[in-house]
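The chain below stands alone, shown as structure tokens; this is the form predicted on its own.
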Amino acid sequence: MTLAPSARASLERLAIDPSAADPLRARRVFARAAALVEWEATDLLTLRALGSGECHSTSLDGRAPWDLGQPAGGDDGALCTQLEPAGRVGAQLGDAPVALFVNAGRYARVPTLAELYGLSGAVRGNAALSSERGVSADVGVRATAPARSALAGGSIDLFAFARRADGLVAYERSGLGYVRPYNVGAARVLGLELLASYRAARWVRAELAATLLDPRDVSPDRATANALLPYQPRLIAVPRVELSTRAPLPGVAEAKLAASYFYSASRYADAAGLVVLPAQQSLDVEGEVSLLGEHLAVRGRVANVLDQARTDLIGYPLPGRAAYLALEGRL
């Protein structure tokens, strides 16, 4: 049996200085203590449990101009005014080449400073937000092909999950052209996640990551007929191919070339389902060359190679094709 305790603390600050209103200053003090217990009950069965407690304290000076008339939020600046416990238990049956995983837990998420007070006139806050709390469960399988089989070099992770949340923090777009978070009374999210990889040879590797979602508002007093949550694509898929070789030329330690294609299905931008953001697609190509015994690395990337139309959450167009070059030295 192993026990792994951990602790973390952080201080977050947010400053907003609008031109025609008083400035806003917000501060979040955060601390988290957790412990992970793992017990190998048998050669095939491993049990795990994680427990944690989070302390949050938010102080506020001023008010965002778009939150006039809303509760100010914040507290008196004490070190711990909001305590959120969480826990997770799980079991792993088997190991390579096939392992089965089952997990369940309770979680909580306190709204961030940006969600409470906003970032700009286009991404506004909501000081009336409450914490999101819920339960989740998942079951999955991880399989690796035997070394001498026809599929040697292949592996797959497939997980199904379900989450029920009260006060889920979601975003919606207003008719005036800005987005704002709100609490969903009750939400249910079902999904499948896939990660598959196959190394056909030492120099080529193919991967596919995909997520299929069914995110719904199940509040009994939901005001609209549409149940799908805004800004939640029902399918995200990212296939990737990487070519790599070591010492291809004198002085070159390693060279890599990779291409990945990102696809995100269309999404609603409002809770009523009246505004639809189209599907987003993008092809990226990146390369890296390590020189001088890996002491020098040159990296390049071309984003959105096909110059496909993309938009942000508000619906404004994103930049098209772009190229990046980086140089890194290591002693």
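The structure displayed is predicted, hence computed values, not measured ones. Between two forms, the rigid core is defined as the largest C-alpha subset superposing within 1.5 Å. Residue numbers count along the first chain shown, from 1. What changes on going to the form predicted in complex with its partner chain:
Core-superposed comparison between these two forms: the Cα of residue 251 travels 2 Å or more.
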Second form
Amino acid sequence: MTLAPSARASLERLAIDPSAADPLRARRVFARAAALVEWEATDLLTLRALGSGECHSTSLDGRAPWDLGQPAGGDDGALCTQLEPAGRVGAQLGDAPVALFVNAGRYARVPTLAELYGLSGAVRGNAALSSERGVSADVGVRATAPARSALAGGSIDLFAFARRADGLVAYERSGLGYVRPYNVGAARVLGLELLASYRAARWVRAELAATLLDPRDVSPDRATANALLPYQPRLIAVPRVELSTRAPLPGVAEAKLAASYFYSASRYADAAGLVVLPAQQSLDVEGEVSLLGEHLAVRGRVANVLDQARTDLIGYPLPGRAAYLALEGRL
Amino acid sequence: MRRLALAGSLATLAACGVSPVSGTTGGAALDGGAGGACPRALAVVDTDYASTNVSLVSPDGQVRSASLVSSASAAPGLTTALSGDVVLPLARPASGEIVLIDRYPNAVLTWLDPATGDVLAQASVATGFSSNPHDYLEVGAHRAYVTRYGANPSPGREPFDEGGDLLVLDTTTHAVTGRVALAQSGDGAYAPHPDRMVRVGGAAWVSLQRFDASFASAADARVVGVDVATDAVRFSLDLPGLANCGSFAASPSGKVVALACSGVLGPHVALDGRSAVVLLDATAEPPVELRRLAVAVALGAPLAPPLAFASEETLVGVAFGDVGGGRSDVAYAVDARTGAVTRLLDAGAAFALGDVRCSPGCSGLCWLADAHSGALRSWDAATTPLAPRDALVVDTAIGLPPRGLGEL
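If the one shown is the form predicted on its own, what is the structure of the form predicted in complex with its partner chain?
In what comes next, the whole complex appears, and the chain from above leads the way.
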């Protein structure tokens, strides 16, 4: 049995200077203590348990949360105003080449400063947001093909998960042309995640990452016929092929060429399901050549090679095909 | 096998996409002709301020179309999808058409045929800025006024782009043909923000909210009368001690016009002493103030704009709740002669109650949009006190809550 304690602390600051309103200064102090216990019960079975406590304190008006005094906004005056416990237990059966995983836990997510107070003119905040709390469970398999098998070079991670959350932080488009987070009374998310890779030869590797999602508002008081949560595509798939070779030419240490395709299914922009943001897809190609014993790298990328129409969160069109070139020197 | 895999992949892609929740139930044939003495139907705007649906209800409370048009609609002629800030005209359009006022930021009017649900026309009244149109009043066979609440900070770039005015529309071509300026010398920092309109004889009465640029303070409310034949301002009447007046209500006889004033609403939507219902003598020009009804004081809450006459003696309206203070919206009835106030409904939430429409002498009902319950509330206006009826859910297709009402 092993015990692995850990601790982390961070300070987050947000400054917003709108042109037609008072500036906003917010700070968040975050501290987390956790302990992971791992027990190899048998040669095949490993059990894990993780417990953690998170402490969040937020202040406004530029003052640090630990500055005691007259409150002026947020949670001023207290060092730990929100304590969120979380825990997770899991089991792993087997190891390479095939391992099965089962996990379950309780989680909490405090809204970020950007979710509370905004990020930009297009992504506004909602100071009334409350924390998201829920339980989750997942089951998965990780498999690697044996070296001498027909599928040698292949591996796969496949996980199914379910999450039930109260106060899930979701986004919705406002009629005024920006998106804003809100708490979904009760949400249920089912999903499937896949990461597969296959190295057909030493110089070629193919990958596929995909997420299937079924995110639904299951609040008892939901009145809309639509239950799908806005801004959550039900499918994201990213296939990628990479070709690489070492020393293909004199003076060239390594050359790589990769093509990836991004596909995100269409999604709703509103809770009622009346406004649809179309599917987003683009083909990106990138290449890299390392020269002078890898002291110099030339990288090029062409984004959205097919010049496919894409839109931002609001629905405004994004730039089309674009090319980038970078030069990096290393001593 | 490969074909099967490809077909499966394509099916997965197709199944994972979404399409708008349709729910469009088309138009509905309405009894009687347009412009009759009584409304033929109620148009209901259902919205969560992100998207909008429009329903049709008969005057006696039968849902005729749960979804005539919505933010999901892409009907021919509809170039701008409906936003989440859509209202209906205060006055019943004599043309019989449904006119949707998509206020901010779209600044677009949409004309619909209630019988078919077809979009007849769509016109922008933005003239280069988000002009925030607040009302539409047909003043002739081919003419209409549109109040534009917003003022253009950089005017002079295209015709009629000043804002804070009445636009004159040709309802045949749906083109802007003129503008009635409503600013006056002496306005100072308090620019006119024209809100709702009511037709009184040969004049269109316009309520002007007069805020400073920050909307933190306001000058006395003002009512302006515009001659519908000449587009000239015929009178201007200030209402000392009142501010932020919005919706008019004409009594069944037409002799009295009531106006609900909210006062300046601070962050806690509190009373500031400038909220009341004011009764104006519509037989005089300029109108003479008959009485102020201290409804806001009686309810302890500032009044919301919606207001309607249930009878010659009784008005029905709404008072604002306060989210932070835990106060709910309240629907009230007030006796126009005595000022006695009766609470009709506690909404159970703030910013939940919307428009009020009454049809004394016709259906004899008063209707109130209640977004918190997701239904229309109604009362029998012929009884004293007003007798409540069963709530009516109108948007059974999409499920958006009702907030706006208009008569056809």
